[in-house]
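For reference, the chain that follows is the form predicted on its own, supplied as structure tokens.
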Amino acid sequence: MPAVLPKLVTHPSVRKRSEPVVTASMLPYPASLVFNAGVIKYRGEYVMVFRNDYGTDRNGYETENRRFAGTSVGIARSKNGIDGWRFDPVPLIDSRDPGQDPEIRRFYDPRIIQIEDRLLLCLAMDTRHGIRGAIGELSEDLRSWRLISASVPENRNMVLFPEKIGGEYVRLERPMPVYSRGRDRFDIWLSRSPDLVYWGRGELVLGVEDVPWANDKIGPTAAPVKTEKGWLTLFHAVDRDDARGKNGWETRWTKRYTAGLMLLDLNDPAKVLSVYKEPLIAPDTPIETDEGFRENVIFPCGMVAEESGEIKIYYGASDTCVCLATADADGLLALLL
């Protein structure tokens, strides 16, 4: 399946690397779709913690409607972030695990950052009354894991700023208020808290009416970068289009998604200083246009700034495998001075 229309592009300071850096045929134990991955650099090495749906395949799913089984979050090591990655030999977490509170029945989506000595893990969480955002502490073997809070129903996408900011954590989010905005016009809110439990104080940050290229919502990616300039920050943004019809392997997928860029104040986050009004990446090579469960999706979920100035950017692509693309911060930083 080509490209949709209207045709978006990458912007040309964004290098994709040609091969995705994580399939599901790398990992240790049974996986359909990796994707959605968090990356920080740790303890001399890239820890990457990833999205796995398993129990089914293209044929199973399109023909004999055989769904996924189960979703896990796994752990890889890399030296260099690119290749050479090491797979934990079984999840961290795991939808099927039978010591799961039954009212829960999966997390996914995970971003991984460190405030001060703490490993800190956003996640979607699907419950039986609704979707929420949870944030979990890691250890620092990187073995288990303990949930510290979770949001009420509708909300997900949380991202945590990678330090305190006036002495609080920080979190970028996107509630869901089906009710006064219509389906599907989510935006994105930014809230804080004393203790990564008690969470408030919140605030509009960027509405999906802001983005010139969206039509249907808005939300948070990957941790924000800190410059001089400001908190240089993704988004993910989606236009639909009901004419598009059937985009990979479901009878219908008729949505984009591309991802955007963003500057914050350092002091205040909630203050937007700047906002590209063009997509920084989008779906235009094949492996994110017609070879994957969702296509048509760019979904980053960790951004790694380098000593060298480099931003390489992880992003799910097509719901389906880990890709890596690569910038200049200055570059990026350009685009929104």
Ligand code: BMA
Contents of the next structure:
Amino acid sequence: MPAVLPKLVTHPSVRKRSEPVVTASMLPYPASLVFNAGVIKYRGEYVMVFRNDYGTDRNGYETENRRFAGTSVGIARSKNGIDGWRFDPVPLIDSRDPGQDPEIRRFYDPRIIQIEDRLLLCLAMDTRHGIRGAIGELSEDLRSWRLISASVPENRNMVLFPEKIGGEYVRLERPMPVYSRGRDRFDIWLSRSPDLVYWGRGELVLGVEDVPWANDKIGPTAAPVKTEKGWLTLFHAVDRDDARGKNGWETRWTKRYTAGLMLLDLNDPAKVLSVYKEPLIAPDTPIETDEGFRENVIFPCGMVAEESGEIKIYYGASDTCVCLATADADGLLALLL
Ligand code: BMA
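Just the form predicted on its own so far, so send over the form predicted in complex with the named molecule.
Zooming out: every chain and molecule, the one shown earlier first.
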């Protein structure tokens, strides 16, 4: 296992907003931890799809020995993508919903992607028989959704490219091969589909060994952003240090989640053109390193490319709240070319 780097910091080309953009206290229904949110611009507004674990928080865990009561996926809208978020009065999906298929335990870590006029969701789906990657479709009014397809277990962190490539839908995904790869040596894969239902032609995109600061696993984050030079693609990268302390539900929380940056070929996105050699975003503010539910976690699920060239990156901080960082597309490309 490669040595764990003592300190990882956010690249200076990325600017983090000092305050979270969405926290649990903003929601109109009971919520404890609101994080890992996908965001798109849709009909002149920013639409956020976020995860909420409810029932308790870090204090409830550590001092009262309480467990979570469930997980929901909710929707919020904002005019500027920063503040003034308006929340739907009830979650879109709620693990407590009595109508939910008993096989399904919960949906979480949503990504939202618009392809042509369709609003698509990629969700992790915990079931009685394993973790599956699900694709769903949102109704135009964002009030309901339907499941289109779900992978076989174990698969998570699925995200669709925002347009068809070579006439096919394409997704990044992260299967979890525990037997053949050893403890958490997980990589980023890609597959293609004619219709969002049938998926195949799986190809390895990036192995964890290709990310110098990761010694554990990597996975897809937000939908890639198209540029003239290629698909600007974030990924999450995990390094584990068994000497690390604890926060969260494990007896020990030994992992650190960062975000890396790579460029994928426009016509064949299974082909990696470049990977930046250091993390683009690392947990390095108090909410990310000390104050949240799980220390040292940043987990992006949404990127919005503005006409000005600014890229908004929405990420879950410490599995506790949603934060926003910005960068310039040209600046990011300069790291990769
Ligand atoms: C991953 C997922 C994410 C979470 C992250 C850090 O395995 O469960 O939902 O944000 O761990 O806790």
